[in-house]
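Just one chain is shown here, as structure tokens, and it is the form predicted on its own.
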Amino acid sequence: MKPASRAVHSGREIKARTPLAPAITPAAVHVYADLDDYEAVASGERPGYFYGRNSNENRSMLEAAIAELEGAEAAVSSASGMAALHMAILALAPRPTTIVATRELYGGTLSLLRQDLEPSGYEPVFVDVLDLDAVSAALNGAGLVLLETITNPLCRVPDVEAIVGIAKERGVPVLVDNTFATPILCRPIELGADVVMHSATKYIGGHSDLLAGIVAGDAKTIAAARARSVRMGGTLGAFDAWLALRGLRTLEVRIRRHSENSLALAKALRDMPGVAAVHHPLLEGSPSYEVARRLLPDGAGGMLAFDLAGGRAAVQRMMKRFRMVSFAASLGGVETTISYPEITSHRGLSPAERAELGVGSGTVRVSTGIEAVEDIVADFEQALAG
């Protein structure tokens, strides 16, 4: 099946006198009779559910359905995407080493390698991921690979299958944040990636309604990952993971009309005032526009930023005349939304960090939703006129 139709159909066996939309399940714990029964099911001999912490309907179906379109032997689900990339990093380097990552990472990534695990003895480098020079040098020693599919904020695309190439005749296992492109425009596994994260919260579940994460890879690797969940109790709880499926569902009718939209805007932004720069790997002149071209064929999703000329006053001045577009501190739902990194995403980094990876006092993140395109492009243009 192609995935759109694997979106639909992942994940779930429908049979003859079963409900068409699958129930909620959010029992703690099941009933035994038999002491035998119970050990075989607790000791993974023979399926079934015993407590909730260590397995439930509603998460097991959401991750037979992203594994599968990741095409991925398995995967695990967790309570937040923040969850589902820790448990990943140590699954893949449960010891202390040295962390290559794109130095334009997600504020909160970016955090939880240099609070909790450089503090703990793990080392991150953070590269130029669009200089494969660069990349090679730093993966000496290195014990593993973390990049985006497509960065956050400025939306730029790494190569990431020549990345995988260099890392594997290394030996250095890769992780790939694959939040923004989704299982419908990139499959990183087919890349040659380990493992491929998500936060469910964004895209997957798409209406903002939900925390939630996954991690998808190798049998190995998922259960190393999984048994980390269960004993530090960072699992999914059973009506966020029916949420998260029903939203799967539609996931290919959405991505495709937030990726057309995204890039419709990002080329109306260019000719509206007070606009400096505008960021999307689709746009011609985009430092990873031929990269994108060949990994994203499909579309680049729902996300742009664009600069600002006159900073925080300016956003300001924007926010307070949209009519339909709102500020919010995530992203992937179906409204179009903007955030402001300094303050949001980006707000661990300096000034001086945020201006080297070139995130100023002017720069817009924006979450292109479904609606009509005319309708974004519109309150863009009266939100931005002089």
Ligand SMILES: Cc1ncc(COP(=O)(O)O)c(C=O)c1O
Given for the second form:
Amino acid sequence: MKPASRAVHSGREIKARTPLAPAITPAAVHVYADLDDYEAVASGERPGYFYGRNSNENRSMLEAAIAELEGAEAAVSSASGMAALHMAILALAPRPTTIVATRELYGGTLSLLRQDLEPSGYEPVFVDVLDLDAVSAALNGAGLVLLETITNPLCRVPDVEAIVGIAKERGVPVLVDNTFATPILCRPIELGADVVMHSATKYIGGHSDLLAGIVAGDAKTIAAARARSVRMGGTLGAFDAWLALRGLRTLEVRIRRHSENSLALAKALRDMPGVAAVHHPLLEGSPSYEVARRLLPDGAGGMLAFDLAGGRAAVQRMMKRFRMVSFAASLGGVETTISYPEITSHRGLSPAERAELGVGSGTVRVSTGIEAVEDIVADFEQALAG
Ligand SMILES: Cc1ncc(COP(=O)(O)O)c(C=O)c1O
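Please move on to the form predicted together with the named molecule, as the form predicted on its own is already shown.
Up next: the whole complex, starting with the chain shown before.
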């Protein structure tokens, strides 16, 4: 099946006389009438559910669907993308080691590495992942590589295929945050990555109404991640799992529109007053253009960024003039929203660190929605008009 059909059908079997829309099972616990039966289910010998922290029908459906879409053997969900990321790192690197990560990293991930993992002995090393020589040098003696398929906020695309090749030669596992690309546009496991994680809060859910995370990979790694997740307790609630699966069913059509709209908006923004630079991987001249065309042949999703020459004052002025677009510190919803990395995703970095990444006081990140592209472009045009 093609990804569009898998998004609709994966994780379930449609049978006669069963509901087409799955039921929500919020039960914390299931009742048993036989000790042997309970033991068989609790030990995994027999399929079934017994306690909500261990497993739940809605979570199982979501996990099976994402595993299928990512081309992975298994998946495990969690209460948020950050919980998924933590779970994935501990599954691949359970003991302190060097983690080579993209320097243009989601701010929450950077904080997790610096404030939680570094004090427990891990050593994060940040590299420019567009520079394969730098990646290669950093990988000596490393225990994990952490990449984002499309980086946040400047939307660069590392050559995951080439980096996986270098990492494999050294026996270093590769973890990819595939939140921005989704399995519709890129399936890193097919490119050789070991594990993929998502903030399902974003495109998979797609409607800004849930928090969820998911990790997909080989059965052994996911079983270890699941066991730890049961012990630590950051499990996903049934309703959010149900909503995430509901969102997933329309992921392909949404992503197609997000991708078309973001590229059209990126092109239009280049000619708007006050715009100093536009960052979109499929814009000619982007440092990621060639890699993005190869790794993201069906589009680059809804994210883009641009720099306003007038800095924070110009961003503030544009925001106040928007009629349809809103400011919201998240992404991946059906509405077009902007965020301002200096005080949102990248607020934990010093001004010098932000400057090194190319994130300045005029940098705006856009999560392009699925509205009519004419309306999106027109709103930016009138908001930026002199
Ligand atoms: C790329 C990326 N990864 C991970 C996360 C964390 O996800 P969550 O907010 O669901 O914990 C985010 C959130 O913005 C993100 O953008």
